[in-house]
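In structure tokens, the next block holds one chain alone, the form predicted on its own.
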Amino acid sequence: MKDTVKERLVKLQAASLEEPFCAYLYDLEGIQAQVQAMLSRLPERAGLFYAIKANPDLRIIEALLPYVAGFEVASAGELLKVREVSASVPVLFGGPGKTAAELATALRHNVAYIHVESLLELRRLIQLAEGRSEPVRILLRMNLRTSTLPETGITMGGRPTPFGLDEDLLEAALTILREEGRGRVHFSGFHFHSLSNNLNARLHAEMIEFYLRKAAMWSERYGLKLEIVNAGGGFGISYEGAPPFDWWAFTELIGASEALKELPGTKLWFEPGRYLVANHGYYAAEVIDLKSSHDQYFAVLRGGTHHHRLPASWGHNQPFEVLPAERWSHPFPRPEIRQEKVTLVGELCTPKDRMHANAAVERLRVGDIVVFQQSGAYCWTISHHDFLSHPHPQFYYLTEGNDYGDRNQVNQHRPQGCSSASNGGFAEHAAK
């Protein structure tokens, strides 16, 4: 964890009122630096989009705006969040259950491409596109019939799923485009997103090679102009000590891809989410009690899975660090444990509210801060925030420059008419 993150969290806790401390901190500088490093390794025809489902925080979208090729959204609500930041940045619109109203919203807000996932969706879009001066550009999302995909905990292709078109429906989709969609919908290429959180860079590159060869084969068979192959995301984050995804090895393999060389006019796009932001978010929760039960220790936190659901959802132990805090104003002894194993739990009335089981700690006291690392993706936004109606955490942002202390100061320093993240500093807002 960055020293600046540690220092800031300790200061924020010390400055907080009598309530126990609970907050997210997002390192916007770290996100920007990582994306710049990733872009420096991409092949010339490759593009990087951010899938905001991983974390749709507006300050993160603002921070990424100058660097990514655009954003991928999976709902009209996510689209409107991007448009709040920029009216013109390219947006890719995906999702397996788009309603007619959502498709109409996508057209009104000028999305760059729509990922079509069913024949019915294609027909809906053709109907909505009637009378437009320019055709709607689409990518057909394909569910491949193959058993060669890497194994991960989340798989959306190569097996029965609600995602995309089975490849044996491709000819039917192209017939609809030719007979019903001419002048309204323009086929631009294929979209593939078969799995999530893959840690094996070599296997991921082999999967991309397979995508490219499939797309080239279909292009030749059906006489298609293949402008884009969108290979989705799926680059993994290691939460429990496994070797991390090797972006440098992956991009070297992609740069040497024979299948890509055989498609000289085709762009290759990626749309990762968690890989861009997971390692640059921190969830800090103060220890409010220490208990011994049946010869096991439990640390109860101000917070828990209603703020940070990822470890409960994925069944892993979230990595953490203990930040000692010296604040203790009570006349009775301060509970503590030394050289023990402890399970970190939240404040909810459910035994499933666990963040890390049987963690070895050198020292832990009531009032110390437990900082859960790698908490930038799929943590706050997938959580059941209002279960038991506990307070929401605060949100802070690590940037370069001035130190903004509250939400009003952030808004005052944001230029009128835009949402630039260039002002910098630490900023805070109360979660809505």
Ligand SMILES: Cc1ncc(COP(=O)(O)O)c(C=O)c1O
Second form
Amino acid sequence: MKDTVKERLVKLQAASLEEPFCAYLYDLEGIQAQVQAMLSRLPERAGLFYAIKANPDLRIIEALLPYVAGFEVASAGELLKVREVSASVPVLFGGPGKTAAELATALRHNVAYIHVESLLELRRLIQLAEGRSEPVRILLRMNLRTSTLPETGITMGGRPTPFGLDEDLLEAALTILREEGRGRVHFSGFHFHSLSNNLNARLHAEMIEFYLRKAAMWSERYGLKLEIVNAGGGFGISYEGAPPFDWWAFTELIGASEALKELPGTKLWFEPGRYLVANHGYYAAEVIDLKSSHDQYFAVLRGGTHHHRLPASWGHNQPFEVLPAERWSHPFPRPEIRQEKVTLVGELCTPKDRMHANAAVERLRVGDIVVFQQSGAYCWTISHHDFLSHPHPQFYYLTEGNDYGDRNQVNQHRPQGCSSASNGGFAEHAAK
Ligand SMILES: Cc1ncc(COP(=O)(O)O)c(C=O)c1O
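Next, report the structure of the form predicted in complex with this ligand; the form predicted on its own has already been given.
So here's everything in the complex, that chain up top.
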């Protein structure tokens, strides 16, 4: 963990006099440095969008705005968040259940491309597009019939799922486009997002080669002009010590892709979520009790899975570090364990509220802060915040200007352009 992150958290806790400390800290500077390093390796025809579902915090969207080609959203609500930050940045609108009202909102807010995921959705869109001066640009999201995709814990394609169009329905979609959509909807290419959290860069590159070949074959067979192939997100984060996704190896393989060379007029886009933000978020929770039960230690935290559901959702142990806090003003002894194993749990009345089981700690005391690392993606945003009505955490941000105010403060500092790429922290991470 960065020293600046530790310093901030310790100071913030010391200042929180009323209540035990519980906060998210997002390292915006770290996100920006990583994205710049990633962009410096991308082939010329590639574009990087941020899928905001991973973390739709406005300050994160704002921090990424100068660097990414745009944002991927999966609801009208997400679209409006992006539009709060920028009226004009390109937005891609995906998701399996778009209502007519959401599609209409997307058109009103000038979405750049809609990822169409069903025949009905295509017809809805064609109807809504009537009378527009410009056709609506779409990508068809495809669910491939193949067993060759990498195995990960989360798959959206290559098997029966509600996502995208079964490739057997492609001809039907193209017939609708030709016969009903002419002048109203413009086909720009294909979208694929078949899986999430893939740690294997080589397999990921091979999957994208497969997407490109499929798209090229369809383009030839059906006489389609292929402007864009969007290969989705899915670059993985290693939470429990497996080797991390190697962006360097991946971009090298993509740069050398024969399939990409054979499509000289086609752009290749990516829309990752997790990989851009996961490593730059920290969830800090103060220990409010330490107890032993049936010969095992439990540390009860101010906070838990209602703020950070990822370890419960995935069944993993969230990595953490203990930040000792000296504050103790009570007349009774301060509970403490040394060189023990302890299970870190939240404040909810359910045994599922578990952040890390049987962790070895050197020393842990009531009042210390446990900081869960890799908490920037799919943590707060996927959690059941109001179960048991405990207070929400505070949100703080680390920026180049050392601003670490709460989320209501507007960040005046906006980096200009992305020319000063630094591989710094991200290179270090990738090399581990
Ligand atoms: C269509 C689509 N694009 C992009 C993403 C981002 O995926 P990840 O966070 O794994 O990169 C998702 C995640 O579910 C998705 O459904």
